[in-house]
Each structure stands twice: as structure tokens, then as C-alpha cells.
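Next up is one chain by itself, shown in C-alpha cells, the form predicted on its own.
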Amino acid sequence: MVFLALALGGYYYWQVEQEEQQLDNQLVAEAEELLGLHAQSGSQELASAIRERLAKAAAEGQATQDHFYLYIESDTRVIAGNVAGWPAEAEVDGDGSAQTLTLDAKENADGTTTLLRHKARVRVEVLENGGKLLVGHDLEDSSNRRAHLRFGLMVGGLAVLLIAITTGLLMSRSLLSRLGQMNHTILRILAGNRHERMPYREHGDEFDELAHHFDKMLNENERLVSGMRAVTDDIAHDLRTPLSRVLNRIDLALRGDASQEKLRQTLEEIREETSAILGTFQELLLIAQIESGAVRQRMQEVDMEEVVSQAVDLYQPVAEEVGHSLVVATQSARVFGNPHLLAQVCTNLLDNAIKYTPPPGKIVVTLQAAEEGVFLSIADSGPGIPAQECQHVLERFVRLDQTRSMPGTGLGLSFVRAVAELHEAQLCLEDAEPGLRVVLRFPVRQEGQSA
């Protein structure tokens, strides 16, 4: 709005300047016409022409003081014109350009002569006989236009200033109101209302974007808190049994009637149980570190073909020992990630496939690089997982009924899910008909992407 007001003011000012330029051009043309008449016909014809122009202007009802003429042969002898006398500030020896002067013009009304002072734009010429010619036009209209322009610009400027102040006050009031709502929401959340969320106005502005990001942070915090609560409950539930067995064995050993060999056997059993408990805690700690992103800084370019080959070489003898055939089909593929975690994912999936597939079974490992990303697939011919349980088994300590008799903690697939989320990979559990196929699709790394 301010720029519009300035543009309009500039346009009107340019218009006034153009009118003054046109006025100067008219003065030049009129002065040259009278000079030519004087050169051809002499002083008398020049004086007659001036009188005729003044008489014509008066006959047409024009104010004679709008046009000024003065022809003199000396400083005191006026030959023709409606100017009372030669203006003292007129530059006679100049370059002939237009000047702005104050003139005392004569106006005849009912036979009475009066003198009126006018501000005029004039052109002065020196004649060959020593006389001087003055041709001028009144500047009252131009001055009025300039005054109106200044007044209009002042009023417009005040209006723009008033609108700007009003708009600023309304915007600041709106901003303070929204900040107040956000502040009250934060205070309610701090007071214990964890399910409160930031208010939206669906404007799509920076405040809505800030509220959206804040809500995402709250949702993530709530998810982490819920995860910690679930982990605590799972630990309390799943570790109660092994800890109870450890206490029972210690109580038996403390009765005093056990032999040395029995005590040794009890201590070995306690050590195995304790080692299993510590292993569970270590796995939980590693999953928590992965989910928190603490290992993200150790990510780098990884040759997945080499990672898969090393895992296959490690488990090939194990698979053959129990009667499984291990089929491998890989191609060169690189991803951006943590090599140690990716290697552990491969070993976890191979260990599950070998452990839960009745012999003789078939395990197929496939690594493929495509435009959509890098695909790692490990399929077995075992009992598989029901479709309705595929998401459930990705949670901590979840074990299906048919696998509870086998050793394990129920953290293997939870670990795989955490690593997949860290690498922004898509994890899918599919029916291999028969068996289970676990597919990891790693995204294509963009140029210049870093950890």
C-alpha cells in the first residue's frame, strides 16, 4: 500500500513536470513567432500583434492575466503589453531559457486599470533594435495542482500510516493471542495433561507449522514414554521366571545338605540363568540406543554384499549340520548405514530361520539392487507366522505359542525393526508358502546425503 501511494504521487508529480515542459515549449514557439514577425515587419507590427492577442483573449472571455506580453524599447518606454513594467529580476543576458518571475500585470475592467501580482513562467528576448520582448504564462494553475498534490500526498500518507498502524496492532494482537493459546497449552501439558495438543487455525502459516512440529514432538515423546512403560512391564513379566529360578536354586544351595557336586551344578545353573538375564538386558539396552539415534553418527557407506556374504559364511556350517540347505543369490549393492548393526540383523534373521525351520529345510537369501532401493530377503520353509500376528511379533518379548519351548528372549525381531527404522528401511513379513519371508527395503541414497 505504501508503494502504491508513492507510485501515484510520483505519477502526478511527473504529470505536473510534463505540463511545465509543455508550457515552456509553448513559450518558445510563441516568442519565436513574435520575433519572426518583428524581423519581417518591424516594431509596429509586433506591437499590433501583441494588442490583437490581448484583445482576442478578452473577447473570448479569458482572463487576460493568464497570458503576459511586454514589448519595450527602453526601460521606461512601454510599446505594448499587459505588464506594468519590466521586472527587475529578469535575466536579459541569459541563454534564452524560460524563467519563473513575479509580474505586476495590468487588468482593464470597466475602464478602470488595476495592478495584480502574478507568478509566471516567462521567456525574455532581446530584439535587433535594442528593444526587449517578454512572453509569459500564469503559473497559478500549476501552483494549485502542486498544492493539491502535496495535500493529497499528505492525506494519503496519513491514511497509509493509519492503516499500517491499525493493521500492525491487529496482527500483533492476533499473534499475541496465538502465543497465549500455545503458552496455556504448554502449561496444561506440564500440569499433567499429556494428551493436550497445540491449537490449529488451518492458516498454514508459521504458527501452524510450529504447532504441527510441536505436536509431532509430543507424540514422539508419548510414544517413547509408552515404549519405556511397555519395556518395564515386559521386563517385569518375562524376567520374573528366570529370577525366581535363580532364587530357588540359591535357597536349595543354602540348605546345607547338598553335596559338593550338587552345589557346583547349582552354581553353574545360576551362572547360565544370570548370563541369559544379562544378555536380555544388553539386547534391551542396544535396542534403546538404536531407537534413540545414539548410533547414527557411526553410519557410513556399507557394502551389503560383503555383509551378507560374511553372515552366510558364518551360518553355512550350522545350517548344514542340522540338515538345511542354504541358497544365496546376491549382487553388488551399497547402502548408508551402520555396518555392525546390519551384520547383526543378517545373523539374527539367519539364526531365526535355521532355529525355527524343521529339518530338512530350505533357506533362501537374496540381495538385489533396484531403482526403488536395495532389497534384502531371507526366506525359510518353516511354519511361518500368521498374518494377524506379523506386527505383534515385532514388539519386545513377544513369542508365539509354538516357539515358547525353544530358547530365546523374543527380542530378535524387535531388534530388526529398530535397525530398520534407524536406516529408514521398510520391514515386511510375508508368507513364503510355506514359511516366512523377511524383506528389508533400504531407500536409495540421495546425492550429498549424510548422517
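Positions refer to the first chain, counted from 1. The model shown is predicted, which means the values in this text are computed figures rather than measured ones. Think of the rigid core as the biggest set of C-alphas that the two forms share within 1.5 Å after superposition. First, how it differs from the form predicted in complex with the partner chain.
- With the core held fixed, E128 shows a CA shift of 2 Å or greater between the two forms.
- With the core held fixed, A84 shows a CA shift of 2 Å or greater between the two forms.
- Superposition on the rigid core between the two forms places the CA atom of H423 less than 2 Å from its counterpart.
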The other form holds:
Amino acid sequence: MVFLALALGGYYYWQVEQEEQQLDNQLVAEAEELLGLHAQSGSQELASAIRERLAKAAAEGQATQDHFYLYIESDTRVIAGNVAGWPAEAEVDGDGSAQTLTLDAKENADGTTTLLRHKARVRVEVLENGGKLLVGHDLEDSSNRRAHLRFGLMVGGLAVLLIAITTGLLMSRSLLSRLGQMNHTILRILAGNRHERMPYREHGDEFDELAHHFDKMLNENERLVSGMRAVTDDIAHDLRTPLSRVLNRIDLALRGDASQEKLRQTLEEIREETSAILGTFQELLLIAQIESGAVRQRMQEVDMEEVVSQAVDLYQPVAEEVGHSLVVATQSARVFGNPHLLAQVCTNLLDNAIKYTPPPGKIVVTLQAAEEGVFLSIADSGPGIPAQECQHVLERFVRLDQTRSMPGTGLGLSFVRAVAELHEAQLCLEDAEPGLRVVLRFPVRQEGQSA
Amino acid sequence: MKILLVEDDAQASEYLATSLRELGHAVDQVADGLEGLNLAMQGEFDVLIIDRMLPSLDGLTLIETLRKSGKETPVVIVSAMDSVDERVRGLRSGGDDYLTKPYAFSELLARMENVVQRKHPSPPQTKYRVADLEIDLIQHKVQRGGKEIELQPREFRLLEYLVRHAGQVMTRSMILEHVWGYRFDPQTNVIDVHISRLRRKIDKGFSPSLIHTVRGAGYTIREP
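One more: the block was the form predicted on its own; return the form predicted in complex with the partner chain.
Let's see the whole complex now, leading with the same chain.
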């Protein structure tokens, strides 16, 4: 608003200045012309030139004068002109620059003479003979123009101001209402509606961006919280059972008067059970650690062929001992990741394949580097996993009925899934016809890309 | 051996000290980090067992200070903190091995003996001999009783690891760590399979057996 007023005011004064400058220039030209005439031809010629100009103006039908002339002798006698008398305020000793005065102008309408006060821009020259010459221009006209200009500018300015205020109000109302909506949403989320998300307008503006980032943060938090909750649930659910078994055994041993030998056996059972519980606990913590992304900073370039070969090397005799044949076909392939976790994924999958395939079976491990990524596949000739169970077995502690009696924690594939997610790898369980094929597709890493 | 045990969990400390004394070791017990440092600086110990988290002075700082002042006594760090990072930090501070709680006593024992041995290495050899078993590391040749035995590369690596530490108990996780570079224990006892295969080649048809199972601990190769 202040800026607008300043701009309009500035424009106004510039216009006025321009006009005044122009007027002054005209006055100078006229005064110099008349001065020249006086210097050349004398007072008489000057007087008649003034009369001529006045007559010419009158003849052109100009009712009101816009030019003023006054020529007086050194004794203040008026020689010629249309101004009633030498204006008292007129500065004579100045440098000849223009000044603004109020004059009594003689109007010659219908042959009669009236006096009218006029505001005029005036230039005063002192002649060689001591006489004085006044040349003036009426300012009524230009002050009218100025009034018009002022009015126009004011109306324009007001209109602009009104529009600006209205738009401003509308915009701030819309901004405030969006902020209000966001605040409300946040309050509702805080109040317990954890699944609610921020409102969008699809404008792609900063507010949408803010809402988007906020949602991302909420999703990440929810993921972490639900991961945490899943771990606590799992612990509660799956550790309680073996722990109560341990308690039962202890109670049983304490109750009766069991023999030394019997007590020893019980203690050994308890020891075994406890170390199994600790193992499960450790594995759960590791999965939670991976899922929280805490190990992300330890990622590096990994020679996947080396990792696979090492795991196969470790499991080859195990497979052979059981009666399986373990066939390997690898290509040189590099993956960005954590070598220890990747190695553990390989041993987990090999362990599963050997364990769940009735001998004599065939286990095929392949590693391929393709354009779409690095493919690690481990296929067995076992019973496989029914398609509808494929998603299910990736969850913690899930063990299919037919394998429940076998050793294992039910965490193997959850671990594989967590590591796959950490590496942005796709994990697929496929039907190997017959058997299960687990395929991990690692993304191709762009040159120079960081974690 | 003379052992300094710096552990603030009284129960764990008592259990360890008793078990170690039963085996004939002399054990000094301290529960405080600063006290532990003082004792370690003054006394002549064969090995230090130091808990990672201690009152008044953290275990890693204790080891760092010790190493800076030139004490090279072997150290086994025991810690409830289980992550690769923690392990790396522990070894960087000057620890010789890192064991995560809970651990089996036999595991601690084996690792303790292993770090003590490492501090007094026998000059590097290219040939090892256990009874009538001979291993040539340069030519990759194994003979027993003058008879050449064919080993696969991984069997050779496993045997090499055992004979380099002949007489010491090597636990399954130590074998996994040093022969395969794995710092986790696979679900199945894969090492047992590898050992039994190696036994078939080294011990079968020969007498006496050289590879022994140490119940609840691991394996060792030694003259009977």
C-alpha cells in the first residue's frame, strides 16, 4: 500500500515537474525573443510587439488569456501589457528564473475591461534602460490538468488498492483455511487416528509438498512403530511358550525328590531350551535392527559370486551327506550391500532348501547378472509352498504345519525378507515345478550412486 | 594362567572365576573400570577378560589406555552389545577378541587360550607335524604315515587351521570365523559335517585318531 502510494505520488510529481520545466522553457524562449527585439529596435518596437501578440490572441477568440505581458519603464509607468499593475511579490533581482505569482489580469471582453486574479508562472527581465519586462503563462489551465491527473491517479490507486486488499484477503483466507485443515488433521492424528493423512489440493504447491513430506514422515514412523510392535508381539507370543516350559520343568524338579541323575537330565534340558530361546531372541533383535535400517551405513560393494560360492562351499558336504545334489551356476556379479547379511541370507536359504527337501533331492543355485538386476535363485525339488501361503511364510514365526516338527525358529524367511528390503531387492517365492524357488533380484547400481 | 577378570555383574563374575579356578587358573576379580586399569598396569597377567560396560571407566577406554602405555597383555572383550559395529570398535581399541553375551564358558575358554597363543606366536612354519600327520603348506600336500592324502581345498583350509593351533580347542564359531569368514552361526551344525568328512580322510584307517571332539566346546587336533 505504501509502495503504491509512493509510486503514484512519485509519478504525479514527476509529471508536474515535467510540465513546469516545459513551461519555463517556453517562458525563457519568449522572454529572450522580446529582449532581443528591445535591444535591436528599442522600446517602441517591444511595446508594439506585445500589443500585437495580445491582439492576435484576442482575435483568435481566446476569451481568457493564457499569456501575460507587462512592460514598464524605470519609473513604473506601464508601456504595454495585459496585467493591471506590477505585482508586488515579483522578484526582480533574481537570476531571472521563473516564479509562480498571482496576477490581476485585464480581460478585454466586449470592449470592457475587467480584472481577474490569475495564478501564473512568470519570468521577469530587467531591460538596459531600467525598464522591466514580465512574461507569464496562465497556470489555471495546468492546475486544472493537475487536478485531473491527481483525481485520475487517486481513483486508479484506490481501485488497485481495493483489488489488492480483496485478493489478499481471499488468499490469506484460503492459506489460513489450509493451515487450519492441516492443523486439524495433525490434532486428529495426535488424538489417536494414526492412519489419517494430510489433506491435498493437488495444486503441487508448497502446501501439497509440505503435506506430502509430512505424510512420508508419518508413514516412516508408522512403519517403525509397527515393526517394533510386531517384535514385542512376537516375543510375547513365541517366547512365552518355551519360557513357560522351562518354568514347568524347574517346578517339576523342585517338587519331587528326584534323583541326582534325573536332576542332571532336567538341567540339561533346561539349558538346551534356554539357549534356544536366546538364539530366537538374538535373531528377532537382528531382524528388528535390519528393519529399522540401522545397518544401512555399513553397505559396500560386495562380490556376490564370492558370497554365494562361500556359502555353497560350506553347505555342499551337508547336502551330499543328506543325499541331495547341489548344483551351482554363477556369474560374476556385484551388489551394493552388507556382505555379512548377504552371506547369512545365502546360508539361510541353503539351509531351508536342504532341510525341507526329502532326499534324494536336487538343489540348484544360480547367480546371474542381467540388465534388470542381479538375480540370485535357489531352487529345490521339495514339496514347495502353496501359492496362497507364499506371502504368509515371510512373516515372523510362521511355520507350515507339515514342517512344524522340524528344527528351526520360523524366522529364516523373515530374516531373508528384511535383508532383501534393506537392499531394495525383490523377493519372490515361485513354484519350481516341483519344489520351491526363491528368487532375489537386486537392483543394478548406477555408477557413483551412494547408499 | 594368571587371569584378570574385570566384570561388574557380580553373578557373572563369580561364575566365570569359579569355572576358571576349577581348571587351575589364578583369577583376580574387579568390578570397577579404574581399579581394573590399575591392576592391569601393575600386575603381570597372562590374559585380561574385560566387560564392555563398566562403572567409572568404560571397557574400551581401559584397553586403549593400557595399549597406549605399552601393555600388550592379551584381552578378550565380553559384551552384551551385539552388532558388527561394536565388535569392530572393540577390536580397534586394542582387544584381541570379542565375545557377545550370552556365551558358553567353553567358547570363552577356547578364545582366551587362542589370544594367549597369538601373543606368543611360534615362528611361521611352512610344514606342520602332528604325530605321523604331515602338512606342507607350500606344496599343499598332506601325508599320514608316509601315505599321501587327497584333500579338497576347503578340507585343506580346515585342517591347516586346526594344525596351526594344534593342542588348542577350536570352537565351531571360531572355525566358521577363520575358515569361512562368517561371524554368525548357521542353523545347522555345518561344521560337524565338515569335520566328520575330514576325519574320514585323516583318521580313518589310521591309528590313533588325531582329531578330537571336545564335548560342548569344539574340536582339537593333537597327539594322543
